[in-house]
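Encoded as C-alpha cells, the following chain is the form predicted alone, with no partner shown.
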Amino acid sequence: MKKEDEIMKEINRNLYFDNAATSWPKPEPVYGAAEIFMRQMGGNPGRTGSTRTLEAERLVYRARAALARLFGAPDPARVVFALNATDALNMAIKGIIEPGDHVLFTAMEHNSVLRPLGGLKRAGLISATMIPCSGEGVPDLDFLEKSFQPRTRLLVINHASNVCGTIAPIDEMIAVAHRHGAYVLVDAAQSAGVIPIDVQASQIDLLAFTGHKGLLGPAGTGGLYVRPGLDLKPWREGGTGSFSELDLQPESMPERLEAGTLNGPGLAGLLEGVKFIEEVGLQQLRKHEMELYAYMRKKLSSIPGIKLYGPEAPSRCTAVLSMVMEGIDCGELGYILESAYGILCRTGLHCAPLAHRALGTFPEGTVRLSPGYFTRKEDIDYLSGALEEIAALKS
C-alpha cells in the first residue's frame, strides 16, 4: 500500500478542473471546523441541555442564519438543512405535489428533478411539460407562456446548467409562472455560492442548494428554503428534539422538514464555505470565475478539433465549458488527460440527458471542465497544452 505522503503528493500533483462535480480544495478552515466539532463538541443539536449540545445547537443556527444572508432570507427558520441538493429537490417535489398536479420543467434539468419527477409520472400521480432549450441551453419562453394548465402547480428551473453553465432567466420564469398561478422550485446546485442569488427581489418560492460545490462546504450538507407562508409536506419523519409528546411532525419550521440527527461536522464546515465566501465578496468571486472561464474558452477555442458548448459570453453562464474532440470518444480524452497530464475533469452525460439533447452531444457526452476559485491562469495554460499535444498526435 502506498504511504499517506506518497497519496498526498500524488494527489497535489494533479490539476483539478471538476469544480461542477465537488469543489477542491476547500478553504483550510472548512477542514478545521469539521474536526473541532467532532474532536471538541460533539454534541447533538436540539437533543438535551447539555454545554456540547448547545454549543453545536448554536453552531447550525448560525449555519442557518449566514445562508439566509446570503440567499436573501428573511427568516433564518426557513432554512431547512437536507443531505444534499437532490435531498432537498425531493423534499420540494413531493411536499407540493398533489395527486393530478402538472409540472413544467426545463431540458436543463439534473436527473435529481428529472427521475422524482418520471416516479410521479409513473405512478399516474401527476403530468409534466419538457420546456425546450436551444443549443446554448436557454430556455424557450414562449414555449413556457404556452405550456400552462389548469392544474399546473409547480415550474422548476435549473437556475445553472451542469453541463454548460448556462444561466436561465429565472427572474422572467418566475413572473411568469406566478402570474399563472403556479410554485416556482429553483435548483441552486451549480449557482449557490457562485452568483447572486436573491429569494425574495427574485420572489422565488422554493430553493434548492447543496453545500459541498459553490459553497465549499463538506459533502452531505445542503437545504431547502421555503419562503414564508408556504407548507410542505414533510419528506421524512422522526425525531427533532422538540415536541416529542406528539406523534406526528411538528408545524414549526425548520423542525417539520428536518427530522434525525444534523450533519454537525458537515454544517460546522459549510459555515465556514459561506463565511470564507462572505469575506472574499461573492462579486470577486464571481468575477475571478468570468476571467477563468475566458480566458479557457479562448485558450482551447484555438485548438484545432475542438468543439464548444454552451454561452460564449462569461456574464451568461457559470465557469462550466463542455468540450469534444474530434475523432477521439470523450471518455478517452478524460482518461488521457488524468493518466498522462494528471488532469481531472468530468466525462459522459453528467446526469443530465435532456440537456444533452439539446446540445446536441447525446448519447456521447462531453468532456467537462470546470475550474474554480484555487485554480490559476497557469493551470489552464497546461490544460490548453495538454490538448494541443493530443490534438496533434490525433490529427
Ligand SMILES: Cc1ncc(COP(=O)(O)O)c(C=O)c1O
Contents of the next structure:
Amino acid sequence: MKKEDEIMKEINRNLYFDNAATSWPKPEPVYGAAEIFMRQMGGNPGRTGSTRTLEAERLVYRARAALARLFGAPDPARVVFALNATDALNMAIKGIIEPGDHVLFTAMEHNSVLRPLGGLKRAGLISATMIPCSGEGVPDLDFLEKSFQPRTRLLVINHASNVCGTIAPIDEMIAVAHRHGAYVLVDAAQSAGVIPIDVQASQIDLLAFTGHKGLLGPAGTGGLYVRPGLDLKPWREGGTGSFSELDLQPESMPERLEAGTLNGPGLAGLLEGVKFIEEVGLQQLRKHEMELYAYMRKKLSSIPGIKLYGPEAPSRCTAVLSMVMEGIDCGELGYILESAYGILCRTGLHCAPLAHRALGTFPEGTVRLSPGYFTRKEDIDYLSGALEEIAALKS
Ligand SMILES: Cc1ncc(COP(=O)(O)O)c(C=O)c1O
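Alternative state: the form predicted in complex with this ligand, after the form predicted alone:
Every component of the complex follows; first up is the chain already shown.
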C-alpha cells in the first residue's frame, strides 16, 4: 500500500484542470479559518449566549453579509445557508411549487434541477417544459416566449453551463418570465464568484449558489438568496435557537429556511474565499480566467483531431471548455491525461445529460477542462503538449 506522503506527493504533482467540479487550491486563509473555527472558536451559532457562541454567530453573520455584498442583495437575512447548490435548488423548487403548477427549465440544467423536477413530475404534482438550447448552449428565447401557461410558476435558468461554460442571457429571460407572472430561480453554481451578479439589478427572485467552486470556500457550504417579499415553504424544519416554544418554523429569515446546526468551519472558510475575491476584485479574476480560456482554446484548436465545444468568445462563457479527440473514448483520454501526464480533468456527462444532447455529445460526453484563478499559462502549454502527443500517437 502507498504511504500517505507518497500519495500526497502524487496529488501535489497534478495539474488541476477540474475547477468546475470544485476549485483547488483554495486561497491560504480559507484553510486557516476553518481550522481556527474548530480549534479555537467551537461555538454553535445561535445556540446559548456564551462568548464562543456569540463569536461564532458573528462570524456566520459576516459570511452572510459578505455574500449579500457580492450578490448585491439588499439584506443579509435573505441569504440562507445550505449544504451546497443542490440543497439550495431543492429548497427553492420544493419551497415555491404548488400542486398543479407548470415549470420551465433550460436544456443546460444540471441533474440537481432535473431530478427534483423529474420527481415532482413523476409524483403527478407538476408539469414541466424544457427550453431547448443551441449547439453552443444558448437558450432559445423565441421558444421561451411561447412556453408560458396560465399555471407557469417558475423558470429555472442555469446561469453558466458546467459543460461548456456558456453564459445564459438571464436579464432578458427574467424580463420575459416576469411579464408572464412567473418567478425565476437562477442556478449560480458555476457563476458565483466567477462573473458579476447583481440580484437587484437583474431582478432575480431566487439565486442558488455553492461555496466550493468559484467562491473558493470549502465543500459543504452554499446557499439561497430569496428576494424580499417572497415566502418559501420550508422544506427542512427543526431547531433554530429562536422561538423554541413553537412547534412550527419561525417566519423570520433566515431561520425560516435554515434549521439545524450550521457548518461553522465551512462558513469561516467561505468568508475568507469571498474576502479573497473582494481583495483581488471580481473583474480581475474574470479577466484572468477569460485570458486563460482564450489561450487554451487557441492552443487546443490547432491540434489535429480535437473538436472543441461552446462559444469561441471568452466574454460569452466561463473558463470551462469541453472537447473530444477523434478515435479515443473520453474516459480513456482522461485516464491517460492523469496517469501519464498528471493532468486532472473530468470526463463523461457532467451530470447534465440534456446539455450534451444540445451540444451533440450524448451519450459519450466530453473531456472537460476547467482552469481556475491559480492556473498559469505554462500549465496550459503543458496540457496542450500532452494532448498533441496523445493525438499524434492516435493518428
Ligand atoms: C450547474 C450546476 N448546478 C448545480 C451543481 C451542484 O452543485 P453542488 O455539487 O455544490 O451541489 C453543479 C455542480 O457541479 C453545477 O455545475
